[in-house]
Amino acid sequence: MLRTHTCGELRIADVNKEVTLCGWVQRIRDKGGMIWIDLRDRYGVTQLIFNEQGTSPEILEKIRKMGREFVIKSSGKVIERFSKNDKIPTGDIEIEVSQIEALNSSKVPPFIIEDETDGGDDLRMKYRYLDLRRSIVRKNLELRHKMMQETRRYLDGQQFIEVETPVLIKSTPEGARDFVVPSRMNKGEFYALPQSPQTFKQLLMVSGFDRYFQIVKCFRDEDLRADRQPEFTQIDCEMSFVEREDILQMFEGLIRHLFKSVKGIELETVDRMSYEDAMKYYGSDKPDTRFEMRFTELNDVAQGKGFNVFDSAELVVGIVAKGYAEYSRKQVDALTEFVKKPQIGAKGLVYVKYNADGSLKSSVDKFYSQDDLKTWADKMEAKPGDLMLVLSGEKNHTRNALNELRLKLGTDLGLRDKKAYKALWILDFPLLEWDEESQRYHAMHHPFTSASPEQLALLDSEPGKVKANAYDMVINGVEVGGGSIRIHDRGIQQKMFKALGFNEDEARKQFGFLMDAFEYGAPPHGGIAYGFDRLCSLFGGSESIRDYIAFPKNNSGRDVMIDSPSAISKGQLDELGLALKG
């Protein structure tokens, strides 16, 4: 080893030791009679000190040729630091250098490699290998590493076996777009990169591997945002001989284990909520339950009073901001403009201030008396000092808009504490959802999701009413995982394909291998997949999963560091049987 210690290791107890450190020059401070170098590696920063009077001219010459990010090796004695730095673990000591060597030089980096950098996102993405030297970025990947190890520790302790499944698989029409890979040996045919290992983990259950997991790369060719990447990582799991409750207990246990082992937090009770209640009371299938502000439907008390906006609406629904009746007109107008943004799409906002003296002031006083507004307040459980905010319109659209307003208020009022964690299971999703464009049903989760046992008979007659035996884990308003009890009977799977509009030939072509497997003793089974990148960002307190991926893509799906995707040569295209257009 070129070094005896790391740059984050030495303490006051090491004084008088002769040591050798290697790392990168973070900064050099030359004060004439004294020179200091901050030397950095993955483990921390240690200060090197040189006294001009006691340092040989050869060493001083070497130092003055060095710059930021030079890779150096330095030997000397650990001494107590005169001016201590309580901001770093090594701040009580420094190294009185006797020998120094430049192992490699460096160009001047394009941005400052410190926690507070002057590099913008695009620049840091282009030089990601430099960005990764910053401790703030490295700590994100250290968190990811610890979460990965603790995931394996928990699942291994529960007798799960880690099995790798293929990356070159068959394209399927359901779900997001596939990334496809042309086959050179089978010209005109294509592999797909897996959106998940779904069918393979079900086949493993048929094979008798009754507890499987994999921390696996998955791929989706979809539009990107902060919490999406074209390639992402899942904690993918499956179990045999289980019912829904077994899955919920096992994988609630995983989340509890991660919070305890990684963050030292004992997670509170994990609540359960039906999909129907989530949409009715929060307008979202991933509600943030760190704060209340539940929806109250007001059709019965707000309609029939001559206010056409409400009278013509499918839904009139509101929320209460407790203690905020003193909001100014300007602040309420800002909320109105927020809900009228095109991406939210509400036509307007009605407010009612429940003043401290018990009077009520609204934006619709022309249509509603004090008694009418008091009826609203009673139904919404509002008290003097509260602010009521009401939207109306088509049911689903209005719920979505009010959800956005609720989240904005939660953020503005400081109710979404990043240090607080509230988890819940969302249950009883619809099995299918109708798509107007294609005029057929689509699986809300995927085609292998089982119906709730008591509703299986409705699959032939009223498929739209069938509930799925499915579940999502939501933490702080983020869906971090989801799964279901699977169909394990060939006949029921055929019924499901029929409900989804597959004819027999299509079903056989796409999923014949799975249907055949079901004829060889498939056990009852179910599973779940957690979005590992999302879990990491949640644990780290960031909204972007890119911060927890070593080499992420940008919002256009590009890796600007290696300039990918890129064109390939005509020779490569010819080998693959693909002709260039034009």
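Positions refer to the first chain, counted from 1. This is a predicted model, so every value here is computed, not measured. Superpose the two forms; the largest set of C-alphas matching within 1.5 Å is the rigid core. What changes on going to the form predicted together with a further copy of the same chain:
- Relative to the superposed core, R11 undergoes a C-alpha shift smaller than 2 Å between these two forms.
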Given for the second form:
There are 2 protein chains.
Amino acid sequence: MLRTHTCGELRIADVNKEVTLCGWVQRIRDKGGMIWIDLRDRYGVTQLIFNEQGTSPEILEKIRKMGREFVIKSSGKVIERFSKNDKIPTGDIEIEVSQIEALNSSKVPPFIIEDETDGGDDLRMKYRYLDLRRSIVRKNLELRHKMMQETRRYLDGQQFIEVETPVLIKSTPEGARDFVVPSRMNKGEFYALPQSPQTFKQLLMVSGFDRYFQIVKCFRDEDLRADRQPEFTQIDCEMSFVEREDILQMFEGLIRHLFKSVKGIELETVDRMSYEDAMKYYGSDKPDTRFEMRFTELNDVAQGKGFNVFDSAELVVGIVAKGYAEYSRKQVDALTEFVKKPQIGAKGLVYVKYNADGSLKSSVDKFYSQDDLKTWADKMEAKPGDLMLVLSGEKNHTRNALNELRLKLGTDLGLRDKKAYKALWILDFPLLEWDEESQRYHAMHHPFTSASPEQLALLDSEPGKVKANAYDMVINGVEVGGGSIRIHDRGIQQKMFKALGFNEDEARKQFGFLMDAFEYGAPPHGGIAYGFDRLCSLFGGSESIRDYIAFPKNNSGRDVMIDSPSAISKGQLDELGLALKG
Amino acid sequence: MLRTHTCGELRIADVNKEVTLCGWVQRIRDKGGMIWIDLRDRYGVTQLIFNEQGTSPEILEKIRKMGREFVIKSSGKVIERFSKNDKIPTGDIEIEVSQIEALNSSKVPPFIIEDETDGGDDLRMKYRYLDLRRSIVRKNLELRHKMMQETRRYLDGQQFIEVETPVLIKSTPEGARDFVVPSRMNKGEFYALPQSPQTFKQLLMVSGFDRYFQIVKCFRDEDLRADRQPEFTQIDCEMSFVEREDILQMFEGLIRHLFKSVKGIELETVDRMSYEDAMKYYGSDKPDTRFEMRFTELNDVAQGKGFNVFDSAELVVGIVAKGYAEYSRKQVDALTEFVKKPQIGAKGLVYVKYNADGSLKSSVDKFYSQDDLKTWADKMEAKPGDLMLVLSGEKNHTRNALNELRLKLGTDLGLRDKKAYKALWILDFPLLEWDEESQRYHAMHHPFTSASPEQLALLDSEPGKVKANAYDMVINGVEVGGGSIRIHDRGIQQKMFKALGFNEDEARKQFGFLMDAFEYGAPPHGGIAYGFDRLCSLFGGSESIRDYIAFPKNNSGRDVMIDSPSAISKGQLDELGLALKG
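Structure of the form predicted together with a further copy of the same chain, please, following the form predicted on its own?
Whole complex next, starting from this chain.
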């Protein structure tokens, strides 16, 4: 090694050692008689010191040619610092330098390489290799590394086998759009990149692998929203001879292990909630349960009093902001503006202040008496000093809007502590969703999800009512994973494809191999997949998965650093038997 | 869990326990009064026993409907076996069954699911999910799993960070052919799948990640030879502030750890050999050094004696088969036939038998006296009883042919023990190779490989003579990994691109981001990549990497199980702005 130590490891006990360090110049301070250099590497920062008196002119000349981000190799003696820096682990010592050498120079970087940088997003992405030098960014990827290792440690300890499934697979029209890869050897034909290894992991269960996992790249050619990437990583798992409870236990175990080993946190019990309750009490299938503020439905007490807005609404539903009766008119107006934003789309917001003196003041006093409002308060378990907020309208739409309001209030009132973690399972999802546009059912999870055992019979008669044997894990309002007990019976799988409007030919063409496999002794099985990028960002306390991906793409699917995608040569196109259109 | 135990865990100490097992029917033996079922899962085989007397007619009826590969759940009491089977760990016990249930039925499988199967390659690939049930195949993937976990354990312990680099990158014409992925959002443009994460790992070094690794899928659109796959897996590593010796030490450490932890073998010293010596003494840059049989060049003693074949040859070179002077005429003829095969292409083979009595008998006695031949023997260090075999011709061609003969003899003479492992480093490769066809130099490793430090100056004057600061690891004649110290200076990288015949524009367009990165403080760095599929097959004692890949593709790049690649819809093509040609 060109160095004897890293820039993060020298301590007071190392005083008098002759050492050699390598790293980047973080800062040079030249105060005439003395020069200090902060030398940085992945492991930390160590201070180099030069006394003009004791340093040869050649060395001084070298130093004075150096600038930020030069790569340096420097030897000298560890000495105790006169004024110690207790903010860094190496702060008790510095290096009295006898030799120094620039291993490489650096132009002035386009932005400041510190936690607080002056570089905008575009610039930092173009020079991602410099952005990654910032310790705040590097720590995200170190966290990711640790999450990967600990995930494997847990699953390996539970007898899961890591199996790599193919990346060049087959395009299927079901679900999101595939990325495709033209085949040169089979002209006119294409591979697809996997949206998930779903069918392969099921085949591995048919093969008797019993417990499979993989931390695996998946691909979706979707128009990108803020928090989506065309390639993303999943922790993908599958188990045989299990029922739902076994999966829930095993993967509570995984999350518990990750919190403990990566963050030193003992996670509380993972609660369970039905999809129906989640929608009813939180208006979301991924409720943030770090705080209560559950919905109360008010149709029975709020309708029939002549207030047409409520009377004509499918749902009247409210939440209580505990202790916020003192909110000013202006503050309440701001909440009203919030829910009326187009992306939330409520028509208005009704408020009821439950004053400290027990009186009630609302925006609908014209229609409701104090007694009426007291009934609401009782139903909502509001106390004097609380603020009640009520929305109304079409059921799903109103629930969505109130969910947004609840989350905003949770944030405003400081109820969403980034250091608190609350995990829960959402259970009993509907198996199928009716799609108005295509006038057919879609699988809410995917076509391989089984119905709850007792509800299979309903699949023919009332498919919309069937509950899936599926589960999502939600942490702090973020869906981090989901899965299901799968269908393992060919007949039932066929029925499912039929319910989804596949004709037999299509089903055969796309999933024939899986249907065939089910005829050769497929065991009962189920599994789960975690969105690994999101899980990392949750652990890191960030909202953006991009911060946890070394080389992310932008919202147009471009890597602006390497300038990709890009044109390819005519020769390449010819070999693939392809032509560009228009 | 549907089971209380696996089929591999019950022992004599478990006698009298009530247990439930799940698994596949391996075999049913129905001897009238008694029925036995061998129940198999990933963990082993356990015998179920039914005494017709003590078993209800319903159960007997159920059993008699079951066949091979049915999936069974069965409960009963563990009892001691009357006649024990010491070939399996569960052989001391069996289960006296009280309940049995078929969880799924099975058609008769298309081939026998045992280590020795009657299924041909094509059939087994089509039904790969059944092939994977064979314990011999499953064990290969269990080995692969273990190799992955231990690789990570070692590298994590050495402070390497696992970073996922992108799969959707940019096509570059250098090297093998890329698989490309059309971009829908950037019509007319394409991503490429990585042939290796080379440039990204170098950028991570520029970012100060210091030590990076990844076990990563790579892709090459090549016409497939027997042992190639379009997608394959690499252990990819890079380190900063290192010299060659540091890399050699670190990765000897990895291989040593893998042999120890996966196979319980303490690997001997990893020898080192220059490329020049490897070619001279073994005729190969990946010599199998489990056995000696080094080449001896005989030009000085064999030429000028009137034997025109030798006199006109660039190289006369031989090997000694120790103790094989007794080889019959027929056996020697067979060796001659072997070297004359078109894929080896020698014109003939000269032999010299060094008889036990000290006399020498050769196929060229007409030209050489006993004394002449004795000179050869001395030079080759042959002893009475040995057989000398000599080839001649153009240097590289002759070395290749003699390498093949040496390997064949090694195999024939039992010198290539599959359980013995001999690793070595090949060093000092040429940096550049002259390509007659394109009339320019090609990088022997890749364009980012640096020259040996002392030879940089030669790059301008005699580029063909420059040695690369590169290394390959060879185990038992198989190249398992290779790498180099990289160029980290923009000027030198430019010089290299120039030597390779890139014009500045091309270099800029393809690798501009890397050249730019070198201007912002790139540290000295180097790395290595292991072919993981091959490493697994080597550890498993197989010649074929396919046996170590869960779902491999055939030689036409097809996955015959899922029937991929396949046609995609017109709609998909339209969205991508593509048309198929003719």
